[in-house]
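First, one chain by itself in structure tokens, the form predicted alone.
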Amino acid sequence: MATMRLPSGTYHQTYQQDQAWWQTRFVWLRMIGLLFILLVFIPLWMPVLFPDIGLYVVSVANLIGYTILSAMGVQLLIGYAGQLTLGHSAFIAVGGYTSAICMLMFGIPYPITIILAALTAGLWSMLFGLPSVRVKGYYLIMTTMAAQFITVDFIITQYVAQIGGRGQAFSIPPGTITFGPIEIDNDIKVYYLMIALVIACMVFVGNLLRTRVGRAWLAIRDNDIAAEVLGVNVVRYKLAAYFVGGALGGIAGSFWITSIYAVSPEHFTWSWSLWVVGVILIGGVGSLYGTVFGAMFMTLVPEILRFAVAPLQPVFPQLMTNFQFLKESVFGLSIVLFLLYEPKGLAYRWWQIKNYLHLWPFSY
């Protein structure tokens, strides 16, 4: 993604200024306003000002956050390291089950289980990343698909889900998920946890991409042979990408159980792996902003569609019954349209809008 242009007369004098996340006063004001909306208006004022839809908006925001966390590892693998994946839901499942088992069987506090979920999912992802050393393209896609079926459909469904005679689903009793003295027992508390995890993961990934590791991933993505000639250990950095991508998926799985207080293989289907790939295609490949915009688009459009078809239910009763098929049709159509008319995704369009505002009235 291209670098943001600065307003006329604004320039950097130090390397620290050049690498700052928020580089101008206008950006500072914009981000402070965004933080106010995220931390105060949506969770605290929306339920009071709009009691009919306030909590619904919070729940939709939680789903957007979960989608961001799920897609962030895919963005890192595909957008920054150039490693194709179609089985990321498997590592999200590993994170969810690791967190649930650690709390239910060993009594480990929830914040620690997030770390354990990230480590377990990262190591499991790195195991399936080993074939990336030898194969590329379609063969690598088949390998990641195998991770989905082996992990979820076989290991978790047939063995892990049967631990303790629980059957397919692990039900988490109320009061189990706590963050220090705070019990995560409603959508607003889940929302604040989601905001904290999303910001922490985005800052971590954003800063990691500025390091030697991030530059190595970009070199491998662009041309792995040239990167190896220049001294980049391709095997090591590919495995590191799979570890970090899987760890981010593990965090997403650990967060998801706070919203439903249960974990089941049905929550981690292959369709969700495809869904998060669609998120980064629509949002923009190789952009952290693209992960956010894609998650918002892929979450809000089905919700808007649900409200749009609701008045038609008396005339066409099958619309709501078959809404899942309608939702998947819109998903496929959206990807086709974006690949045709906006191949760089929503993040590129946002970058153009920002430059227009920063350079106004001299917008080139």
The other form holds:
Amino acid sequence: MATMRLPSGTYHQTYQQDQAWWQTRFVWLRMIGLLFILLVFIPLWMPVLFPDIGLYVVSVANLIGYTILSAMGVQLLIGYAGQLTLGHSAFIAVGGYTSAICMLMFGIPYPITIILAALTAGLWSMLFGLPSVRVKGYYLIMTTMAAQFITVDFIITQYVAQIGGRGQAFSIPPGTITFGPIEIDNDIKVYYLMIALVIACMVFVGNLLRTRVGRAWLAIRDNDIAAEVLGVNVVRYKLAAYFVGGALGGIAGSFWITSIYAVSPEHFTWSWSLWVVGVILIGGVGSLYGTVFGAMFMTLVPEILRFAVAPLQPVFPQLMTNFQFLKESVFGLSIVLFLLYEPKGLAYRWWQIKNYLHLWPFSY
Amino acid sequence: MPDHDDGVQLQVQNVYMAFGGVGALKGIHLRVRQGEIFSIIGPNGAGKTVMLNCISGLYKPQRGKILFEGKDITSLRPYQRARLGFSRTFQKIELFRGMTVLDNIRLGRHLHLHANLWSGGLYFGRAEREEIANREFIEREIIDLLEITHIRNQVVGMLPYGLQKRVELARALALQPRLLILDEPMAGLTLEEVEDMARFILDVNEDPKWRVTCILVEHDMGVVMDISHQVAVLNFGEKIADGKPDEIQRDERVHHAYLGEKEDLYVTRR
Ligand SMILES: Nc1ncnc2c1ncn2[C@@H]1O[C@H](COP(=O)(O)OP(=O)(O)OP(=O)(O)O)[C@@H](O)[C@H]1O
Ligand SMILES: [Mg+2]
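Okay, that one was the form predicted alone. Can I see the form predicted in complex with its partner chain too?
Zooming out: every chain and molecule, the one shown earlier first.
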């Protein structure tokens, strides 16, 4: 963790100030500016000012939000606790289905189903975390991949998706997903829900990381022997990491159903599991902001690519039809390039730029 | 427990440990009394580190027992022994290199903190108060004591070796241990740093606030003979002598074990 550089002349009177997140007025102003952009500018002004693309921007933002929520648990597991997860879609799926089933079969209000989804997915993830107590390395790759195939391809496809004779997809009737009196029925409402969930999850994880729980995770990641000698029950904290990581996935799943009003096993592919690992590799392993940067990068690049390819379509019609292939190639290529040239991810580059600006004009 | 009465805190009984048929410890007995500095010395490869690993629970001896305050702890895991008050440093420094000094020490406080997944995630309130009280404790009791105020926010991996050794001691002390296990805390230090380190060890051993029992493995004979109450000598996995420092210095078998590196017993550090 990088230490914060304070402007000269700023001193702390208390440890509380020294341990706070936003330590200077400048940072506070910047965060307020950011909140304004997120809460007012993008959802309210964009669609009015730019009617052609405003709503499109909101929907892309929703996709970014879903990617952040999906990747946050992966970041926690891989980036902070040092535990592998290559089947995270499984827990997202468990979350999505828990939410849907609780609403459709038991009539539980949507906000409560988010919590239930988190708990269920967390416990399910813990189950697949159990092998991590015993095995390391390649075997763990297999067991975390097994989560994907056992959960999505077997249990959900064969059994859960058949509940009530529905066949593959659960569709969620309009009027089901409500927050109190407000029905989540358009992209802008989904957007606000997304912002609320992303902020809540980021704050929760960020807080955990500055208490003994998060420190124990980092300790296990960096040196499990030293951690254990200091009194950290390594097994328990690994399982706790799987629980929280899975629970975050569950929240992502619960969010997913709002944007599409349906849930089907095909939404939770193995390639999405790998995609979110790519998100943290590109954004920066072990950085919460990195998750956000990675999600933005991985969502925006394919969108920009789509625009870039569109004019070429008359000449190369197969570009558009094979867009998925193109997108995944770019995905693979960017991961390779990042691992080679920017192994610390976008978050580190951001940190460097910030430091540079901070010292400017004396930045030598 | 008669041993408990005469102040014996830790007892190692007939501990046997072999790696693939090669015996590293062959039936070791040790009795460490409450509040003493108990040193284990011996030539390279004698089995000192293996002994410490058995005591702190990283290795499980194949035969024999380890008792702490009369209780059999042979099958306890290291984190469970930490709860009983065990703490240690390592011969090959085992710090969290990417973290700051403060965070390393905070990790040493793990057992004294109570935040859980829920209260930690919410942070404001209970967890925050705890973190601030903890910070005060660390500043007041650990950082001041070990004179590392100036480096508290630095990343450990960047620090010079001598300071890293000191930070490792700081982290071990943050547990407020009852038994402190030190594996070669002076190795590789400059003369001045050795003196500081010896002073810190004496401080926590003698200060009524700490009164920590220390088990010390060290090659610097000057320091060992100076600060120990009791010394045990290992050679090829066997204990060849056990007694007060002056008795050890006079012991024929000890001289024999150190044959060829005779000066080693009196002066040097490696
Ligand atoms: N994990 C292990 N696996 C196999 N052999 C080991 C292991 N640990 C120690 N040994 C062997 O046990 C013997 C004692 O080693 P130990 O590290 O305890 O020596 P030491 O007394 O600490 O020496 P030094 O002063 O060099 O630190 C050595 O022969 C060593 O090779
Ligand atoms: Mg050793």
